[in-house]
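Listed next as structure tokens is one chain, alone, in the form predicted alone.
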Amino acid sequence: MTTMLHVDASVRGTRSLSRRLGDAFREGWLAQVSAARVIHRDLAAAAPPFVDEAWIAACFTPADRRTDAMREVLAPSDELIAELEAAEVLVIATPMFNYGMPARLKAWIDQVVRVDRTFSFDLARGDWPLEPLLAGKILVLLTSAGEFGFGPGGVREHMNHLDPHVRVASGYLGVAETFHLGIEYQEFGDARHERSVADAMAGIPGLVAQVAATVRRGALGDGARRSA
């Protein structure tokens, strides 16, 4: 059985391009993988706390030594990463906010990547102390943005906090391969928007064989990434 995990990060409900996106992945992936597995987590209808000072006290308290406190309060990430770690795919449907990413999601990705669970760290590694726990998943992202030319080579490449944050972050959530579709101009609503919208609805199904494929290729563990 493969189990992916699909994170909605918009706010938005029936209007919102990237839960369109995320919805469309979702029932591809269920008409042609079998025995699939999905976990939605809808972070519009549950936000996950924020890192606070006593999330960071237990968080570098060793298990064993923790409080009842403690527990309680790394209880939220103790649930995202179990989600985390049962899937082998990693769906994440967000809008661009301000150039990057939803406080929303920011707080997802600081629950889930957490030492001692995601990653570990070690300075006898050196400059580079941080070493991912979890291997072998693969991220497809989808993204919806207001204004265009965010991609590579793109006239706004310099002004996209929200691909590159995410790509870097997931080398933490064990991600060793990454797909991307995206839709631009919604704040344009002209023939444009209409255009980049039906191309990506149009590359879902696409999408899905691709990383099907990818999935019963099982040939993950170089951790080469790609973009598509």
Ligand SMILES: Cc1cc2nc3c(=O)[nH]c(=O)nc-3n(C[C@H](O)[C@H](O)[C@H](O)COP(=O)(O)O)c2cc1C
Second form
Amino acid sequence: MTTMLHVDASVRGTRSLSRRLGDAFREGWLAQVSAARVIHRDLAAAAPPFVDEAWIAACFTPADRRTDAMREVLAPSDELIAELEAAEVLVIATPMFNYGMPARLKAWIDQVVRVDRTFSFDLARGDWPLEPLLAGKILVLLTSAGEFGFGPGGVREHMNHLDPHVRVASGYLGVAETFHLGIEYQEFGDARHERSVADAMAGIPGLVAQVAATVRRGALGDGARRSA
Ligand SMILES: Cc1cc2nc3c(=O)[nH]c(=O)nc-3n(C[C@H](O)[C@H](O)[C@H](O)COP(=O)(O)O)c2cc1C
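Mind giving me the form predicted in complex with the ligand, seeing as the form predicted alone was just shown?
So here's everything in the complex, that chain up top.
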């Protein structure tokens, strides 16, 4: 059994381009991979709570000393982390908002990147005290942007705080390898946008095959040990 966690961050419903990419990836995945299980986390249906003082206090209290109230505060985080832990493949479908990720996706990341659950913290490690506790996962990042030129060498590469941010944070989600496919030009609605959509959709079957082959090789360590 191979488990895929599919996270959707767009609030645009059926108009959403990132959802279109995520749905196509999921359909391709289910067609290609035997015994595939998909967990769908729709951040538009319910946004994860923001981290607040009570959350931080609960998080930094040792598990065996937490009160019922603290356990309640951490319950959404526990649920989201359990979904992540179960998955070898993490698919994040997201729009670009203000050159970064939408608040719903950031709220999800803040709930799942958690000390002593997904990373450990030890000052004995010197200047790099954080280490991930999960390993071997594959991230498939599917994005949509209104403007263009956010990729390597592009005219807006320096303004792209979406996939660089997700990639850095995903190190603390146990991600060992990332694949990215994106649509651009949505706000222009011209031929360049149509080509961008067509190219991205055409790239999905190859991406599914690439990710399935990576999982099958079991090349990513413990988290990817089960075969596709
Ligand atoms: C609040 C908001 C902020 C946005 N910020 C940007 C941006 O900074 N850069 C950009 O290229 N597009 C931006 N866009 C356009 C979206 O990225 C684009 O519409 C994308 O297709 C949305 O993804 P979706 O179709 O999956 O919902 C923004 C759209 C909204 C609604």
